[in-house]
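Shown here is one chain on its own, the form predicted alone, set out as C-alpha cells.
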Amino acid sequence: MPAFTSDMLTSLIPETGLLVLATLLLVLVLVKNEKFYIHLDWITAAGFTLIAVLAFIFGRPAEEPRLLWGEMIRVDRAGYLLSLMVLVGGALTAVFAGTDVTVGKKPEFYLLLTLASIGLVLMGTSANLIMLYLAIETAAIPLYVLAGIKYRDAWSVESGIKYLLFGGFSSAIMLYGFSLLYGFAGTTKIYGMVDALRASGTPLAAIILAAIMVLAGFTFKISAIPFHFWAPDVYQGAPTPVAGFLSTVSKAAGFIALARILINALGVESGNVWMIILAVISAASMFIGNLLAIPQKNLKRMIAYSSIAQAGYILIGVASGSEFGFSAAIYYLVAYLVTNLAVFAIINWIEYETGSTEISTFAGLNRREPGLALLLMIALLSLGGIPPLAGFFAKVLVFGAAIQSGMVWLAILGIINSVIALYYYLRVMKVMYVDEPAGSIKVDKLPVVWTVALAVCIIGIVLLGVVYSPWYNFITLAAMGL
C-alpha cells in the first residue's frame, strides 16, 4: 500500500491552502510594505475564497467515510460542510474587517485570522482525543490574541484576557476528562471508543463524570450555559469582526467536534443520560441568555447574550440524539452563520461611522441609511424566527427533532424563550425606525467589496429560508457522515 494516497492529499485541501496563504501574509508581514496592507483585507478574503473553490472542486469526500493519516483525520460530508462554513466565513470577515480602524490595516490580525481558521478545520475532522485537543488549541491561541489586539484599548484588553484565562481553565478540564476517556476506554480513537467504554466494565458514574468533563470544555467554545459569562465582555471588547468571528464560525467547529464525541465516545442514544444533561444545558441557554439581553444598552453586549441563547436552540437538535436532530442543528448553525455576520457587519460599519456600538447610536438609522436599517432588520428578525427568513426555518428544524424524540418540553421552551427574544429585536427595530436620529451623522458610501459581502450574507438568509430543499439535504447527508 502507497505511503501517500490521492485521498490524504486532497483530504487536507482546506488546511494546507491555509498555510500556503498564512506564509504568503507572514511574508507580507516582514515586507512592511503600506502599498500591501491596504489590500490585506481583500487579499485575505480572495485567499479564503480560492481555497474554498479548491476544495468544493478536488476535495468533495466520497459517500463511505474514511479514517486517514493513522486514523488521525476523519473525511467526511460533515467535515467537508465545516471546512466549507470557515472558508466562507473567514472570507467574509476579512472583508468586514478592512473597514474596522484598528485592525483593517494590520497584517498581523489576517495572519491570526488565517491560523485560528487551520484549527477549526482540523477541528471538524479530527477523529482522535489527541488530534482534536491539538486543533482546538490551535485555533484558541489565536483567537485569544485576535480578542485583546487592540492593545491601546482597555476593554480589548480586558477581553483578551478573559478570553485567555477562561479558555484556559474550559481546556484543561476538557484535557483531563479525555484523559478519563483514554484511561477507561484504552485509546485515543474517537471512533469505536464507545464499544471499548462498554467492554472495559468501566462504572457509569465514572464515564458520567468524564463526559461532564468533556462538557464543560465544550460549553465554553459554544458559549452555552455553564461556561458562557466569557461572551459578553469578550464581545463587547474584542474588535467587532472578531466578535463575529468568535459567535459564527468558531461555534458551529465547536458543534461538529462535540456531535463527534456524542455519537461514536460517548454513544447517544434519544432519552439517555448525556441527552437529558444537554437539554438541561439547552434550557438553562435559552433563558439565561434572552432574559439578561433584554436590559442591555449596548447592541454587541445585546447579541452576545443573544448567542448563548441561540446556543441553546442549537442543542435542542443535538439533544433529541436522532438524526433528524443532527441534522437540524447542522442547519441551524449555516443559517446562524449568515445571520450573525450580517448583524455584526452592520454593527462594525456603524461602530466605523460613530465610534460607539450602543443601541442608542442606532437611533434614526432609517433616516440616515435606510437600505443598512432593513439589511439589519432582516438579520434581527432571522435571529427571532420570523417567516419565511432562515432563522424561522432553522427553530421548526430543532423544534420538530425535540418532539419527534418525546421532548415535547424542551420545543415548548424554545417557543416561549422565541417569544422572549423578539422584545429585544424588536426594541432595536424601534429605536431605527422610531426614534429621533441622537445627531446629523451621515453615513459614508459602502465600500463595493463590503456591500458585497454583506449581499452574500443577506441573500443566504432568504435562501435558506424560502428555497431550503437542496440546502436540507446536503445537510442531511452530513449528518449522517458523523
Second form
Amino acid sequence: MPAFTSDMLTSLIPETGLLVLATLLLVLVLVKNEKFYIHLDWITAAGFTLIAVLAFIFGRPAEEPRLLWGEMIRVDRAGYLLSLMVLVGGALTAVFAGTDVTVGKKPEFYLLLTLASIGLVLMGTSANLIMLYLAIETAAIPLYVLAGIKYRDAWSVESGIKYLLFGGFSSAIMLYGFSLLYGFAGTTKIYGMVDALRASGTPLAAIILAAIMVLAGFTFKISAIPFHFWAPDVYQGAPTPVAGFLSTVSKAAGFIALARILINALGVESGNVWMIILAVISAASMFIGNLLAIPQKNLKRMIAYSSIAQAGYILIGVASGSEFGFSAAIYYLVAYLVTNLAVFAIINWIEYETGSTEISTFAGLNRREPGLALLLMIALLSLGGIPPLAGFFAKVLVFGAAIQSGMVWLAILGIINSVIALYYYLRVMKVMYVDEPAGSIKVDKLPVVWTVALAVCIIGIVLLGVVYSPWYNFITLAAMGL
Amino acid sequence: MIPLYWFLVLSAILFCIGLYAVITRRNTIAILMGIELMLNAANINLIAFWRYLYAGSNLDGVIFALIVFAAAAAEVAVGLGLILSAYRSKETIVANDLDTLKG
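Okay, that was the form predicted alone. Show me the form predicted in complex with the partner chain next.
Full complex below, order starting with the chain above.
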C-alpha cells in the first residue's frame, strides 16, 4: 500500500468541501425554519465561492499529472479547471436561483445542486471506468430530481421524467460499452487502455462497437446528436436555473470526461476513423440545433436548440483530435459557461417579473429595463460569435483547429451554421428593441447579489474575448495534460 | 464448463430485450424495467468476463457490478418518485400522454 500523502487530501478539496456544504444544507432542510430559507441562495453561493478559492489556492496540481487514490483519480490541470468551472457555475446558479419563484426558497434545491456538483467535479478527475460511471450517476441522479423539482407544475414533472428516462437509457448503453471495454482490455483503468486493447488482439469491429456505445452515452451528457431529444423538453420544463446549470456545467463535465476517454482509452489521434465519426456528429448537431431553433416561440426552448448546436461547435474542436483542438474545445466550454449562465439568468428574471418565457414577453424590454436588455444582447451576440466577445474567439479557435487538422469542410459548415444561428439571436434582439410591449409590466428592483453575479458573467464574456492569452495558455497546458 | 461465449450471448439478448422494451413500451414503469434489463445485461458481461478471464489478476469486474447495483437502485428510486409525482399532477403514467412540451 502506498503511504498516505498530503496531496491525496488536496486533490479532493472540491469534493470534500461540497460534501460539508451539503451536510450543512441537509441540517437546514431538517430545521424547517422559514427564517433561514430566504438566505439560502447566498449561503450556498458563499459556500461554493469559498470552496472555489480554497481549491484554487491549495488544489493547484503539480507540473506532472499524477494518479492518486488507488489510480482512481488523476490530478491534472484539466480536472482542476473543470472543478473551478463547476464551483463558479454552481455559485452563480445558486444566486440566480434566489429570484426563482418556486425553487428559490427550497433548501432541497440547493442541497441537490451541491450533490450534483460533487459528481460533476469527479467526472473531470476520474481515471477509472468504475469511478467515471459512479461520478456520472452521482451527477445525474440529483439532476433528474432538480429537473422535476416543481412537483405541482406539469411541465417540470414531465421534464423530470423525460430527463430520467433518456438519461437512464443512455447511461445503460454507455455501461454496456464499458463492460465490453473491460472485457476486451482486462482493466478498468482509462490510462493505458489503448495499449491493453491493442495487446489483447480483439477484432477492431468489436472495439468500435463498444466505443460507439460509450460515445452514445456521452452524446446524451453533452446533448449532441443522436441523444439530443431530451434537451428542448427538459430545458423548457425544468426550473430556469436548473436549465442553465444543465446546459453549461453538466455539458462541460461531459466534454472533459469524453475527451479523457477518447484520448486515453480509445486512442483518438489526428487522421483516424474517430475524426470522421465525431465530425459527422458535430455537423449533424449544428444543423439540427440551429435549424430547429429558428421557429421556436419560447426563449428557453430556443436556447435549448442553440445549446445542441453549441455542442456541435465544441465537438469540432474534439474531432480535430489535436492538442490545439482540445484546448479550443475547453476554451469554448469556459466561454459558453459564462455566456449561457448570463442568458438563463436574465430569462429567469423576466420569468420572475412576467411569469412567462415566451419570446413575445421580451417585447419592449429595452424601454422597461434598458440595462438588462443591453446585457442580454451582449450575451446573445457572444453566443452568435460576434467580436470582441468570448464566443467569437472560441469559435475562431475551434474552426482554426479543424482547418489545421485538414477538415476544412467542417470549418465551412461551422461558419455557415454561425450565420444561421445569428439569424435567430438577432430576432430576439429585434423583439427586445423594436417591438411594442404587450401591456404594462411591473418592473422590480434587481437584488444586489444577483446583479453582482450577472456582472461576473458579463465581465467574463468580455474578458475571455479581449484578453485571451493568459486563459488560453493555461487551457493549452490543461489540454496537453489530458 | 459452460463457455464464456454463452454468457456473452445471453447478455446481448437481454440487452436487446431491454432496448426493445424501452423503445416500444408506452408505460413509463415498463420503460424503467427495460432500462433495468439493460443494466443487468452489462452486469452479466462484467461478471462473466471477470470470472473467465481476469479472476486471477484483479477484482475490477466484481466491484464494478456491485457499484452498478447501487446506482441502478438509486435511479429506480428517483424514477418511481418522479413517476408518482406525474401521476398526482396528471393522473397518467403513459409516456404518450406526457406531451405538453413539444415544438
